[in-house]
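Take a look at this single chain, the form predicted on its own, given in structure tokens.
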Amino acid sequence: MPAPKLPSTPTLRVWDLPTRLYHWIQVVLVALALGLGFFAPEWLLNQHVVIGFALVGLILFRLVWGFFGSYYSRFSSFVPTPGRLRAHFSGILNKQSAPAGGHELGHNPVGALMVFGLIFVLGAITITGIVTLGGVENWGPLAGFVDFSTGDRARAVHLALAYVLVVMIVAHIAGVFAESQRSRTSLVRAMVTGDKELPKGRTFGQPDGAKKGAALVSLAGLGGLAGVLFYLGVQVPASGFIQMAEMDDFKSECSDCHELYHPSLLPEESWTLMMAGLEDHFGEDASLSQDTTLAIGTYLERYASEAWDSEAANRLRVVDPEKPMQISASPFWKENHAQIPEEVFKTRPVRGTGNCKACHGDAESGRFDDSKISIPEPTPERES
């Protein structure tokens, strides 16, 4: 005789499907950008950048979301009331189960503040990271409109958003188990599903449903807005580059022996060093006729680094003292070029610190973008 089926317990549909996807899209696309911009090279910046822009998008989704969408992924139906939150603590400290009451089949109070408070977090991120781009990589909508200065301070601001965000998540995770342990129903189970069971003897009405025309009109309009913006904001060149003058005795002279380095990359006064040097350049008399190294001098003074405001020139300006005149001795430069292997510049196609066009596909511009980087394999130089 077969076992008699047992009553099962009621659920309801507390998460709809654009809720569960945005927090699992969000789980996703968190993990890997935390992962590159805490552990990637940065020559890999715009894959963290992409999955910036998607995280802004998917803010913006959850904005209108929480005005439109069903009943428990509006915000009005987890507001984390001061009455709320001291019920909800109060439960916690007397060990009482979770409270049936509406919103609780919801976020709770504390989720709330949780959710509030990620989305409030996630969107500094994006925007700190998108005047980053601006002032100090100088690319994006805003590098038109940002200086270093600026980029450089919301940069810090960003990393320490980023580590805030880390406490956060683990905040998270650590309530999740929390309060699944106290309601005796798995949190994760309900967000992959949606249901929550019922507790026992209470019956709830079916929630309201979204307002799905009025969440597309408005996505529609805010991406279309967002896509406006962006596209006039990187028609605006780059606030940190200048148009520099063509001088042929500088491209001729000055890459007989060695690449060509953008005046950017020194300052003023390791220039004029530099010029009123020549018999000794580095070990080589490289001297020049009077004209043409006065010529030579006056252009490099123009466009040394005190002339640009590009991430390279800021901190390359800062020089050895020991040695002003060479780039590879600046902290910058050591800093940057640190974790690169030593065989790396001594063997082809690099041979040497000062080949940075073996590595960087756009020195010659001064540029220096992370996304141009391609550090090539070594290759072992043969025996003549």
Second form
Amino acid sequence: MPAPKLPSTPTLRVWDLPTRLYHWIQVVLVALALGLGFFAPEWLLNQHVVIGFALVGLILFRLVWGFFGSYYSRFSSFVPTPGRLRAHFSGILNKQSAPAGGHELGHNPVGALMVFGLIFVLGAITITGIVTLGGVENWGPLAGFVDFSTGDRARAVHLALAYVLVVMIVAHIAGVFAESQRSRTSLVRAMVTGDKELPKGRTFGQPDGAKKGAALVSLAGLGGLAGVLFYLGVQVPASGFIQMAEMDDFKSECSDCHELYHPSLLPEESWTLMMAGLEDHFGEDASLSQDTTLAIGTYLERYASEAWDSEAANRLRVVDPEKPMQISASPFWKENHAQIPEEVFKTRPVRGTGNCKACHGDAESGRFDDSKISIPEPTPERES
Amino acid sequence: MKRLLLVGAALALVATTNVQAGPREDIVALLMAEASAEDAAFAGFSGERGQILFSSNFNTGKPETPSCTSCHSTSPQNMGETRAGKPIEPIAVSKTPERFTDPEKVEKWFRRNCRSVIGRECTALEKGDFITYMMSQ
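Having seen the form predicted on its own, please provide the structure of the form predicted in complex with the partner chain.
Full assembly next; the chain just shown is listed first.
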């Protein structure tokens, strides 16, 4: 027996499925990206970056859908003109319930401002993120094009925009609840089901649907273009690194007692000082023959931090004036390792701040990628 | 008499095959010449003196390394470890047969480590004693 048909308020499909999926996927991705960016340890940078690239794709979709989506998804249907904004605010001030004008079924003018603002800010965050990735981390499609200082400035903007985004999200949620109250409809539910109840006594024609073919073609074109640019970009060698000649004496002599430190980790002056004082090398005599000392010294000075534009070279160029030869005494090193429990450095397997390789899998290359960091569990010191 | 001569020749043969010629023996021979030049009363190297050298606490060199055992562990048979945490192969010749076969390395490490541990370079006598001890290990 069929269920009796209940009289129902007429509803209208306002948010098409792609728009709803876009919205909720973006909620999840933005939450993850913010969470990882603000709270996760550095070695989860790759995850943050992957989410960032997914957001680029999502934004591209939204831009396309803004032209070819169904009526309420199209930008042209919710341009927040001054006139519409004025009407909207006077409506609020006169304590009217939300007017049932055509565009109000979709985004109201303030909501529309937020939509455009969010797309803009999110776009700017992904762009500054990719610039940071290229300039500071020497990864991604811009690694060959952006120098460190540009990347570092982009990082500051990236971070500032992330704070702006958090404020916008709070305002967006507050606005949704306020408007839900005022219009006595749940805007959240509408973004889930896609449907909004029609105000009594008013009829609406079914809004025209999406131009799916045009959307698909545009998205494929834009996506393809982005993909090609990405592919071409990552082919270019990272600008922070130079070709370094091999030197057997450097490799063997400088790794007799400790791991081989990359020449880019100290400035020229520090290496000069170090090679002049090998008789007292961090508390031990590490003297070499005059010829070897001279040859290794020349090599180190040639490939000192000044010759590189990598993150490590740029950061470690500033040394502690009291201990100019000790990498782990530099302000950057100290600041970046302050969170690591002292126990890690005091016990095996790390056993000391000079054992970079214990946590940085790529230490000998001088890269020091965030994603290559893995801090081993400290073990109780055993007597040997 | 003839028999005695034969035994003597055999003993001499055994002795020469026991003292194999090789880079390590060359190094020791050079040290012997040096030691005799340094001290007319030199009467050969002693593994026992070498052992004392190895395990003594000098406290006259750099404070970080008061003794050979600071890095080479208390037994020549065992792995050692540098202050920076790098493993050191056992110093005993039986465990690491390449020990004391490269004159440059021998010179380099005696120079560095004697200065670090004792605070001065080692004498030829000390070096010879040390190698003799390690050859017996």
